[in-house]
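Given next, in structure tokens, is a single chain: the form predicted on its own.
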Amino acid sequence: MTPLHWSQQQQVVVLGGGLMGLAVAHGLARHGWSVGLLRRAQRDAAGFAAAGMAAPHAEGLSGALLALSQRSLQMIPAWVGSIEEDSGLPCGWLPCGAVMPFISQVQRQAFPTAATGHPLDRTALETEVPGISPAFTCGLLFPQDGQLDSRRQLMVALERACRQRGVVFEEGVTVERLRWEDDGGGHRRLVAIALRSRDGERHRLSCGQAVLCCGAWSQQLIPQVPVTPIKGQMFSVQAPRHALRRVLFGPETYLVPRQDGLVVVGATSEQVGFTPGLTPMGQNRLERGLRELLPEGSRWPPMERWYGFRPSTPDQQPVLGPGPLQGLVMATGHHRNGVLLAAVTAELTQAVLSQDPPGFPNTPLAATLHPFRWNRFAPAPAQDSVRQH
């Protein structure tokens, strides 16, 4: 296996290069940091297939999974504002709001973050979204919801900025293994990683500190960590400009519309491992399910039609935090939630690794990070979940 030898000498490297790849390399070169990024492909990435939604409430989320989603909404302005001034291109933050339809009050009421939205009767629903069907009879609105543009300028301003901040991009390489060392004192720590070529050939990079952001992908280095694709099919129609306002987030179908009028309709969820391509019955699934929340935006002009892995856990919530290795941190497993949590993974990692000692316990980062842990899903040893040989 030969040493993989990069200009410079990297301080962290990175590992994936899809929307969390490039925003936590992106934050952490913004911070001083010297990067390196490892990407297989560029297609891969879910960002390109992401919806884009930064909508915690919509969503209806809980717990601390909805605390990390507020803080994170939070700092979507700021942190688009670094991208764009670093990359000099636009991200399409559009701090829209978004609306929830129910068929009855009864159903509205039981919504988990009812008390954050606006409750609006059918005359305020219709003016709020024209034309919704009949069915629905009430709604929330939830005005500090938004959305991002990441599948046409997310994920190009962020790789432009981290080219411009100085990241060091390794294209074409796929991590096999993680490689670590016996400190001594029970720990183990990771020193290098093993990594095959678009060519094929095998190398060897040395490195003592890597975040893990593969995605869907991650079980295959982590086997512990319960990282699954999630399939998700979706499709663009292009509406008379301001037709939609609003992110309208229906019970099995949600519309978001860009500035320019183009709405994306998503998603499929499907437990089909890695299977490529579209299907008739995703496509039809979601063609219906348009029909039955917006009758008229069945009647307008169908533009894209693409699908994408979404990287999920068990409980539907990421991994973050410091990892089985010393040296490695994860920023996997967001789900349906990559977009809206993209800035604090970034910000929170960036913390992981500027901590010293590294364990930092009993601190209100690890209050934080410890709903997210890596280990939460089975007590297994450190040394039996990463993989080496």
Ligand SMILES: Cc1cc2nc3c(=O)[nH]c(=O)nc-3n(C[C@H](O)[C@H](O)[C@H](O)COP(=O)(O)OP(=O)(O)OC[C@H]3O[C@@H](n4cnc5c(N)ncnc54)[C@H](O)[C@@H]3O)c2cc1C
Contents of the next structure:
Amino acid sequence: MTPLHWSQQQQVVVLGGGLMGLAVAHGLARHGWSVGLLRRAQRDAAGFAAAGMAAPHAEGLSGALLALSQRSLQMIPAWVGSIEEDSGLPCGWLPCGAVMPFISQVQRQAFPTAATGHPLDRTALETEVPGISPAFTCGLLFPQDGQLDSRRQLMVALERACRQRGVVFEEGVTVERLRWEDDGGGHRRLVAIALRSRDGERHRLSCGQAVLCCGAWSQQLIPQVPVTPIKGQMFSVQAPRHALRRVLFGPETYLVPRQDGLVVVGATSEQVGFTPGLTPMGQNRLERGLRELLPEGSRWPPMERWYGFRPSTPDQQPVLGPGPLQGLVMATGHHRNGVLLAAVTAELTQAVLSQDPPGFPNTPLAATLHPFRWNRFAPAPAQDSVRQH
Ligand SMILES: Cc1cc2nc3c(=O)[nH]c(=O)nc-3n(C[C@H](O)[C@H](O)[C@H](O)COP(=O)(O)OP(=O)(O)OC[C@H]3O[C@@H](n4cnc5c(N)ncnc54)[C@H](O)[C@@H]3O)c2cc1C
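Go ahead and give the structure of the form predicted together with the ligand, now that the form predicted on its own is out.
Whole complex next, starting from this chain.
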């Protein structure tokens, strides 16, 4: 067995190097941890596909997910500051607010987060979004919401920040299994990771602490945690600068305007497993959505088309905190809100790993994580199905 070019030295190993893996690794490294990161491929990460909205109010989130998202949203300016400081690169954070248009006031009043927005009549809606379709009679403005340029800036800056903070990357490796031992007290603890390198060779990496950040592929390692892929197609158009100033969150389609005038148009939501590629139907749906929302937008030149896989769960909420093995922490299942939730995920993961002793039944941290625990989906004796061999 060929040794990897790093092994055994890291205090914690991050499994997966997409948005969450990078955010978690950076957060840990900033807190003085020595971190190794295992990554199969860079470009398949949903972080490169995301529109980058940090818009819990326009998304109409509720309950514990809204509270977690609002906490993350508040953290974003300082979090972005730390990444920009370490990397020297911008993340494209823009607290631009989001506008949600409605065809009737009844519909607006029924919107879950209506109380957190400013109501707009048709005139005010047109002022906020010049050229918006006449089909919309009113709207809500959520000035708290914003966006990060995940695809072009955040992912690159995060990776640079990790490297500057000493995170050690192992590229082109697929984590195949987690290996555990019984600790004698009826608990299973993580002892090693079985992985396959790019050249097809298998390795065993001793490891007592790891964070699972494998996005839409997470269930391949932890079968009892139902994270499944939801494919999203997107495209972008080049608008005149400032043609659109706020995120426009329509009923079928959203538009996210970057500072340089690029407008990201999203997104389809398809249950097609890991079927790759763009489809005419998906792209046509987005083009029609743009036309119906902002007719002028269909005259802006198209720039780029892409797709990615959201890591979704049955309740569309993430899986966070201690996992089914001692020493394994979960940071996955962020569905369509991973960019929004990256800051708080990095913070909570670091807090979980820093607990001494681990296992913290009655703390505020435990209360925060409870709605997002890995075993909320089924009461099954799930440890048995963590892949071992
Ligand atoms: C079209 C689209 C639009 C979106 N828009 C938004 C938005 O506007 N706002 C928002 O907040 N969120 C948005 N999201 C969601 C966001 O992108 C995701 O929630 C987030 O990227 C998930 O991060 P992750 O690290 O869990 O997964 P990913 O970023 O997908 O990273 C997972 C990584 O793990 C690696 N990996 C997987 N399995 C293994 C293995 N066995 N061994 C080694 N490596 C492995 C993969 O190669 C990949 O690099 C969008 C997503 C899509 C697809």
